[in-house]
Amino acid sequence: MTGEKKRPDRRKFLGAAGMTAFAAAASPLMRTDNAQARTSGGKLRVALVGTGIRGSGLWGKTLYEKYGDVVEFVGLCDINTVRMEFVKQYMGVKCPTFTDFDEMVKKTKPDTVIVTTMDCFHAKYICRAMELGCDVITEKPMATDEKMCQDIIDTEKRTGRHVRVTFNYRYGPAAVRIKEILMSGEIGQVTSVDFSYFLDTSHGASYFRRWHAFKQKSGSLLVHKSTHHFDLMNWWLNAEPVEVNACGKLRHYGWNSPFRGERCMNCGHKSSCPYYWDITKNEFLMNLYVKPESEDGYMRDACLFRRKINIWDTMSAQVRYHNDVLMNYSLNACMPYEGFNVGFNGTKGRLDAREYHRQPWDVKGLADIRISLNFKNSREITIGAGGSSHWGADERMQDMIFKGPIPDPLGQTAGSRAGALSIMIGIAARRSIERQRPVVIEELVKI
């Protein structure tokens, strides 16, 4: 790779401690303000944009009924009234709706925003919350681009406001045990790592029948699906990304079947086509989706073999790191089973990890973890896949945020810069795969 090297104390990622410290000066209204309105007897107020099944569901109905105590709903938004009418009535508030944002946090006076917008949206919906005056908690990715990032990085410092992204992936058991043990020195300093997710053939292939099978919208699953990755490699490493190798292609999606339809509903392929599928047996979906399409189009059921599918569904990429750690990382979107396989190499030994998510055999748990010691025997650690929403990584995230001050040993908590610095990976690698060469993130963006 090319490109300058970055010098190791320069926008250090922080170790354990600073990093707690970093997260409560970044997210003072999640660490402080809301343990202050509970001791006060008050409630957060909060209002939510984007009432699709993230907003409907972890940041709507779970959050309405397992934070009541402490949050209260001021305000829904959304472009589709149909929608936003159901999921209010999901959701069980009693709040006004809106189809206008500015006119939403005028009148309801919200303290924090939740965005669950289609990604492309995200960052004018945070910079325009930061500017009216509040904070923001936002679903990943934070933004798509270079240009989006930047303008969340400058209005957050313009404003005085703070933005909160929401990984739960750095709560979940396998990657808080990797954490503790990359912590611990056991393998001593990380050299290289490499890293495979896989997408299986329900999941992967969901992401090409929905909005987020072009780039304009989604910035492509490096953005959209991998930022969770990056974000967790980021964390891992206590590192910043400095320079992206990357290749792509699209292989299994789009143009490559003969089986090609405007949806599965009224698909002639439904006999013969593998990846057919009914939504009309799912009665949320239907009125989640279905029902509200007179007022937008979109169809959720849409054909995954579409000819104007711009994505990606297999990819690889190198990254190199401010302390000079390489990365190699790959996403396949058309497995038949799902998780990841990650191998940190130190200067004291090995730690192997494989994560279970679906596939077509017995597991014991969630996740395997290997330590194999230079000149000594390894071990193996099992973790439980214990919990609900993502093994109780939502909930856990949650808590942390709506049940502060919790302490932070591990550095969880995540603001613009974790954000701005996991996406920054993703659009690098995007922009590799464009420009056909390697891309420092500096080109891109000054974070």
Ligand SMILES: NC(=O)c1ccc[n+]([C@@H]2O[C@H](COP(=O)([O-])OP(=O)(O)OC[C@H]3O[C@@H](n4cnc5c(N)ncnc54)[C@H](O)[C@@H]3O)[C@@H](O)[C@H]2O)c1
Second form
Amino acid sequence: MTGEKKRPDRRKFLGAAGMTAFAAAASPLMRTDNAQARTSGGKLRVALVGTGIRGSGLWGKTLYEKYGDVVEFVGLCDINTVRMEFVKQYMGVKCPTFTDFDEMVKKTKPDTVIVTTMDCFHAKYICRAMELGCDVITEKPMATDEKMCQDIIDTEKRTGRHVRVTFNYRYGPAAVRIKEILMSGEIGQVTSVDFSYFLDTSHGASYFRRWHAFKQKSGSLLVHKSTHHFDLMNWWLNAEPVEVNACGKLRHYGWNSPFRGERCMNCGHKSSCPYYWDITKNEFLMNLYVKPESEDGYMRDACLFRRKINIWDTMSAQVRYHNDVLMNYSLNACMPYEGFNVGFNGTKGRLDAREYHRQPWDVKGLADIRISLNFKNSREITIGAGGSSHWGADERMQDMIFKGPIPDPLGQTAGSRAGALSIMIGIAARRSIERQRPVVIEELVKI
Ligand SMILES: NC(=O)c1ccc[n+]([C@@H]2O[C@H](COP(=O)([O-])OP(=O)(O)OC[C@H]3O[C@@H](n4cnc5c(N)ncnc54)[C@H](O)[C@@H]3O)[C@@H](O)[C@H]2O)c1
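Requested next: the structure of the form predicted in complex with this ligand (the form predicted on its own having been shown above).
First the chain shown before, then all remaining chains and molecules of the complex.
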């Protein structure tokens, strides 16, 4: 015995998304958790706030065209009317548009509000939608700081409404296979994890052109991007994070370059900058972002070397879970390839997985998974491509939401608790970097 105090097993609080296959399958919560509840008896009445690329695409045109038999759009809301009117045409819907969220909800009476705004406004709309009697489907990250996270948890309890967080990565074919292997117990109990995520010089760089480049808007990549990764890990491990220690540096973008401009479109360094990106070649993006600049001044092709950028591109974090699993995590946003490496160390062996998203060499499929058992053999599994739009994950997730109830043996459905536990690793990591000390999540929120 080490004499260390035994921490209580708090997994009972994880909800459907964190349950074992057996518990989740048997749970009476699954009906409302899985299929979005319809209060009007007919189609689900949805209103969408945030008509950007994600709102116009997956949660706009795709939803309208693929699920029109079960979903009715009753309103669109955005602060930018030029973008919103373009998106209304693009989606092909007839519903009214609003710049005032309360007015939209009061006039159109949706069952469910879909939140796809800039990250820092998610919490405001999630809470307000629930206060006005709606359920919520929100894009990740559920919120960008601890206070907003607490507000959502408290508002959901107070109003009795329901928040669903759309963690599409849980539906990727490699993520699912990893979950199944861990649940089978083949590598025993997991004791620690090494998790490295790589964003390349195209996708990784793009965050530094956009609003994501500012902590006050995205919470930093540790929140905006890593929420996907932390949710996957919480779900894979079926465990709750307790404490985070992190470091973050800006080593490539922002002030690091000897030259900079305002934006790619009018930059004097077009011919020499390896990151030069010509938005004018893409008619859709010109309509979605450049024409609407007249209203909000937002430049989608801003210089990724702006001095005021305040997020990190090079990050590492150590996370301790309630069951003493230790995770080493890193995120690098200026890599020659994209994807991730994850290794689970178990009491009986190790699971290694490498997922390939983009790289300058040929690969056999989406991912390689290797299972190596102590004193025994090792075998490899190759996971095929899976499909378009996040390896087919977006489609599988939307089927689960809108075509349900569909059995959920892996507990892929995620509510506010899963949303909170994933962002809180990133928020605690941010606070750890700022305060230069480890941060216990319970210092920040009561989930
Ligand atoms: N799950 C995924 O794989 C995935 C992929 C892309 C984006 N996302 C998420 O979708 C959300 C939108 O991202 P995006 O890439 O579409 O960004 P975007 O910049 O294209 O769109 C954001 C929209 O929010 C609007 N907006 C900003 N402030 C607002 C406010 N106060 N009220 C109402 N509307 C406001 C903007 O005008 C814009 O139309 C983000 O939260 C992002 O994290 C998720």
